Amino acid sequence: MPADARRLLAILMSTGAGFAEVYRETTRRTSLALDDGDMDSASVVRDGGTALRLVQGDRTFFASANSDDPDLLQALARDLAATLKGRSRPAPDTFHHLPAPPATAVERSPADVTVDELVSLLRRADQAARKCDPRVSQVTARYLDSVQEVAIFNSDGEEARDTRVMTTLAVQVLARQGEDLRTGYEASSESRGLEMFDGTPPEDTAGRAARQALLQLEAEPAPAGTFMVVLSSRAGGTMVHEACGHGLEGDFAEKGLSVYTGRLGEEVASPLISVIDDGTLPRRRGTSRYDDEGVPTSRVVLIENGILKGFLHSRRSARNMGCSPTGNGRRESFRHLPIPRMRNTMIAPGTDDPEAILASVRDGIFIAHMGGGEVDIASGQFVFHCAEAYRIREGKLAEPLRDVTLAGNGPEILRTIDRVGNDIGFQVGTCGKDGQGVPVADAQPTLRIPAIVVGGAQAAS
C-alpha cells in the first residue's frame, strides 16, 4: 500500500495541490434482529473502498471509489489532478508514523465469533424484558458490530493506520395497558469486541428499557411551566453534545453559523463548567486512535471553568482559524469528506453530592434520561424530549411524569448552571451532520439548572 499511495500521491501533486491525502478503508459489518421473539432479520456486509482528495488554496477536490485497484486509482486521481493547472509539487519519498494513543484491547474480536452466540444474546434480552412484567407486549432486540480498517497517507509524508471494533446492543421495549402504549429505548456500545457484554450483560440493556416503558403507563402528564431540574448523570451528555456541542465545531464556528463564534477567551458558561471532548477514552463509541486525516486523536479543553477555550478542529478548518488541528476531523465512510465531529463530549465532574443536589430542591423536576432533541446551532435555541422523569417534591423523588420536555437556550443554561456533582454517566448514540453519521459518546455529572422551561400537558401545580 504505501508504494501505491506514493504512486498517487505523486499524480494528485502534479498539477499544482498544496496538500493530496488517500485514504483506504476496508469494513465488515454483521447486524442481527429479533422482533419479538423472532428472526428478523441477520446480515453479514462488507465493503470499502479508497478516496482522493487535494486542497489548493481553500479549495478542496475529491474522489472515491470502491476499489483498490491500482490501475483504476491512477486513472481516478489523474482526473482529479487534471481540475487544476500549477507547478508540480514532489510527493513524498518515504512515511513516517504520527504518535497516538494506544489502542483499546479487543479480547473476543465480532469475527470470532458465531451467529448462534450472537443470537442468544438477543433471545436473552428478549426473555429479560418480557420478565419485567405482563404489560411488557414488544421486545425489538438488535445487534450490531463492525470492523474497520482504515489506512492514511498524505504529501507531508505522514501515515496513519487503525483497526477501529465496534459492538452494540440495542432494545426497544413497547409496555401496553388498556389502549395506553409507551415505548422504552436502551443501548449499549464500545469500541471493543463481545467482551463488553461481561460488564454490560443484555440483560441489564433490555431491564433498562422495559423500565422506561412500564414507568410511563404508571406516569402522570407533566406539568407545563418554568421549573427548577436536577438533570441526573443517568440522562448522559444529550444536553451539552446538542446545546452546545455542535457549536464548538471549528466549521460552524469559522463561517459564522455558531454562537460561540469569535469568543475565544470569554465567559461563556457558569465558572461551574467544564466541557470537554476526549477521542482517547478506552472502550468509548467515540474512541480511536487517529481521526480519519490521519491526526492523532486527542483530549480538548473546550470550555474551562467557563471560559471559551478553543473549538474541535478538522485540517481544514483548524488551517483557515490558524490553529491546530485537534483529531476531529471525521468521516462516514470513504465515500465522505472528513467534518469537525465530537468524539466523546462531556461536562467534567464537580465536587457536589448528588443527593445533597436532590435534596437541596422543594419543588422541581428531575430527569433520569433524555431523549431525542433538536437544536439550532446559530441561536443555541433547543427542545429535548425526556424519556424518564420525576417530580420533585420536598427533596425526594416523587410520581414519574410522562410526556417530559425542555426548552431553553444552551449557552443561557450552562451559564446558569449551579451545582455540579462528582458524578459521571455516559450515553451512546449516532450523531447526524451534513447527511453523515458518526459514533458518539455523550457524558455529564448530575446538574441543577435553577430554572427551565418544562413543556407538558398540564399546569403547574
Contents of the next structure:
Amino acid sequence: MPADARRLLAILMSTGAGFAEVYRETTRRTSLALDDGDMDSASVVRDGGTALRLVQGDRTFFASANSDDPDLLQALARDLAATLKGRSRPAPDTFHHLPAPPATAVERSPADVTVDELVSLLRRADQAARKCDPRVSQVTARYLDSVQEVAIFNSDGEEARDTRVMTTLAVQVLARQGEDLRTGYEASSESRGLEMFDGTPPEDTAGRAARQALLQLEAEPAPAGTFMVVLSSRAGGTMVHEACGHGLEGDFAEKGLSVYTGRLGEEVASPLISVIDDGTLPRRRGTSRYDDEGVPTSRVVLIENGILKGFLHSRRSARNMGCSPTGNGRRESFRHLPIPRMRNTMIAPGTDDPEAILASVRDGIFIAHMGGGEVDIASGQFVFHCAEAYRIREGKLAEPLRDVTLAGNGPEILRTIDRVGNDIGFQVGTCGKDGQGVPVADAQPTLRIPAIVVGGAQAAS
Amino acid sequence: MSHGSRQPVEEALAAARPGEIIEAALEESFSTTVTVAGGVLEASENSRERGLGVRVFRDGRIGFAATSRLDGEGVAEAVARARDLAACGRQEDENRPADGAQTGETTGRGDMDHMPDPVPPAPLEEPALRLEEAARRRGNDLRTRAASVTAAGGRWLIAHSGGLRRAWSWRRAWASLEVVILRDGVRQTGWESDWSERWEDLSLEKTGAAAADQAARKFGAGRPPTARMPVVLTPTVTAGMFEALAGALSAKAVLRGRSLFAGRLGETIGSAVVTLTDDGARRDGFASAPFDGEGNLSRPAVLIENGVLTGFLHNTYTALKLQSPPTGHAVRDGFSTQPHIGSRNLLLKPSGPSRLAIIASVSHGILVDEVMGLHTVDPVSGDFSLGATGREIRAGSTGAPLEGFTVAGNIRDILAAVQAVGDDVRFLPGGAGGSTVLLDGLTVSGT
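Return one more block: the form predicted together with the partner chain, after the form predicted alone shown previously.
Time for the whole complex; same chain goes first.
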C-alpha cells in the first residue's frame, strides 16, 4: 500500500470514524466515430482522481478531487475528519486482499492498438451496413474503450486492486425511403480487449443495426391498447432490469421505499420466474472482480421460483438490512458515492419451447429487440422501449410494427408471466441512476405476458 | 483561479506548430451537496475538478484529447495525442476554431473571470432539512428517499493560438427531493426540484410541498381507456419533450441528413402558436453563460417562429458550413468531452393563457403530470411513445388520477397539435424551459 494513501487513511481516522476509505482511479478512454464514412470525432481522455469517504453511523462524509496533489487531498481529508469529534484510531499497519473471482485475461489491450487498426474496424462496420441495402442512407460507427485502474484501501485493513478493460462498438444506421427516415441501433460491449471482435465481428453488429432500420421502413404503426405479448430471448433483458432489478437494489429497500420492501420469503413473481444478478460471469459488460467499495462480486439469487430471496447490496444497505454486501456497490467514477447497482441481471431459462410459446398466441405482439426503459421504484410502474416488434396472428409472426413502448407494473407483470422459454439472450446497456451511469448487461428467455399496455400511436377506430 | 493557474492553457497554446491552431479549454469547478433523510444528515459530498481539453486544428482536421494532469508533461502528452488523432480526422475547410474577432452585445451574467469560493457543506444542511420538512409537514405517512441541496461553481478559460481568449465564471445551486408515501400497502413517488444562482435563494418550502403533493394525488389511480383525446402537458413534461426534439434542430444533424427538419427551412412545421427559441445568454436560464464551449458569443436563436422553421442550433463548424451566424450552441459537458451542439435555454414562447384557463378550455381530456422514457424519443424519425402518469380532465377541471398508460405520436404531430402555450414558464435545472401546453389530440393507450 502506498504511503500517501495510508497517510490519508490516518487523517480520516483521526477523529474516530467507524469506517474510512481511500478510492483511487486512473482511467484512459479512447473514442473514435466514423460518421458517413469519415472520421468525425476522435478523442483520448486521461482522467483520474481520489475519493475519500468517512462513515459514522448513518452519516457519510465524502470528498473527491481529480488531482494527486497530496496537499489538496490531505486538506480535504482534514475537512472530513473535522466533522467528527471522537478519539483517534490508528490506520491499519498491514492490508489484506479479499478473495475475488478470477480476472478475465485480456489478450489485446486497447492500450496496444494503433488508431489505424481501430479505424479499419469502423470501416468494416460501415461497409457491412451499407452493403445490406441501397436504402441505407447513413452509418455512424463508434468505437469506445476504457482501461480503468482502481485501488481501494479501507480502515478494516482491506485492499482491493482491479483493472477493468472494456471494449465497445456501437452502430447507428439510417435507412431512407422517400421522406421516411428510420433508425437502427445495435451495440456490442464486453469486459475484455479487442479480442471481442473475434467473437463478434463488427460486420455482425452493423448488419443487425441495418436490418433493424430497414425493417422500420416496412413497419406499420403499432396499435394502442392492452395485448398479449411474447418477449423473444433475442430481445434482451430490459424488462427484468426495469420490472424488478431496480426495485431489488438495497438502497430503496433499506428505507422501505421499494415495491418489494418487506417481502423477503414471499411470492413476488410467478413460480416460473427466477431472477439472478451475477457480477462474476466472464467477459460480460457488468462484470468485475471487485465492486467500487472493494467487495468481491458474486452471484446473487434475487428471486427463486417466484419467492423473493434477496437484494443487491452496497456496504451501507447491507449493514442497514443486517446482511452481507453482495459486491453491487458501484460508482460511475471517483466523483461519486457508491450505491447499490445491478451488474448482469437475468431471468433464468425455463422449460418451454420458444416456438411453442409463439404458436400459442392467437392475436398479440412479438418483441424481437428491446431498447431503454425506466421505472418508478416505489410504485413499480415501468416502461421499456421496443426497437423491433411484430404483430402475432394465429400463432405466426405477421407485419412488423414501428418502435413502441410497453408499460406495466413490475410485480403485476412478474406474477402474470405464464410461459418461460428454455433459451436465453443477452443485451448490453448503460444504466442511469442518481446521475451516475454504469455498464450493465441483462438477459431473458422467451417469455409470454398475458396482458400489458402497448403504447402505439394507432388507436382502434 | 489561483495564481499561475492559466499556465496549462499557455503551455498548450505555445506548443502550436506552424500550420496548426491549438485550442485549450481549462475547467476549474467545485460542487458541494448535502443530503438528508428522516430529519438527519445522510451524506455530505464535496468535489473539486480541474482539467484541460485540447483540440488541434490542422489541415482542416480536428483531434481532441483531455487530461486531468496539468503539469508540463501532462499538457504535452495531451497536445501530442490530439495532434495524432487530428491526422486521421475528417478533412473539411470549415473545421476551424471560433473567430476571435467576434464582437457583440451579450447580456450573460458571470462574465467576471475569478473562481468563485467553494461553498462548504455546513451551511447547506439547514436548507436541506427545511426542504424535507416542508414535504413531511404534508403527511406523517411520507418517507424521504433523499432531499438534497447542491451549491456549485467554477470557471472556464477557453483560448486558441489563433487569437481567441475567453474567460467566465459561473455559480448555481439546486435543490431536489424524492419522497414516497405508503398508504394501505401502496407506494407512490413524488419528485420536485428548484434552482437559482445562489443557494440562499432556493424556494425550499414550495419545492418540498410540491413533491409531497405530487405523491399524494396519485393514490387510487386507474388506467384511462385507449383513445385519441386532448392532452395537457405540465411545464416539466413540456420542457422534457421539447428538449428531446432539440436533437433534430441541431445543424449538425441537419447537415448529416439525420433530422426530420432537414431541407424544411422556411416551411410551416407547426401550428401558428409555436415559437421556439434558445438564447444561451438570457438572464433567467439555467444554462446561461456569455460564451459557448468554443468561445462563441451566446446569442438568441429563433428556431421556429409562428409555426415556420426559421433556424437551427449552430457551432462554429455548422455556422461556416451553412453560412449562418454562430448561435453559441457548442456545449461542453466538462473538460473531458468535446464540444457538441446542444440546446441551452430552450423555450416555447407563451401564447397568452394561464394554466387554469388552458385546463378550463378542455371538456374531456388528460393532464399529463409525468412521463417516463424520454431518452427513447427518436429525433430522426420523430416517433415517440412514453409512459405517463396524470389526471383526468372533465368539464374544465382536473379529476381522478391516472397511471400505467402511454402517450404516443410523432414530433411533427405534436408541433401541429399545439393549441395554447401557458404563461407559467419555468426553466428546469439542466436548461430547457416549459409551460403548460394544450395539444388538441394525442393517442392515449390504456385499457
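Residue numbers count along the first chain shown, from 1. As the structure is a prediction and not an experimental result, all values here were calculated from the model. For the two forms, the rigid core is made up of the largest set of C-alpha atoms that agree within 1.5 Å on superposition.
If you fit the rigid core between these two forms, you'll see the Cα of residue 201 move by less than 2 angstroms. Superposition on the rigid core between these two forms places the CA atom of residue 413 less than 2 Å from its counterpart. Annotation for residue 76: C-alpha shift of 2 angstroms or more between these two forms, rigid core superposed.
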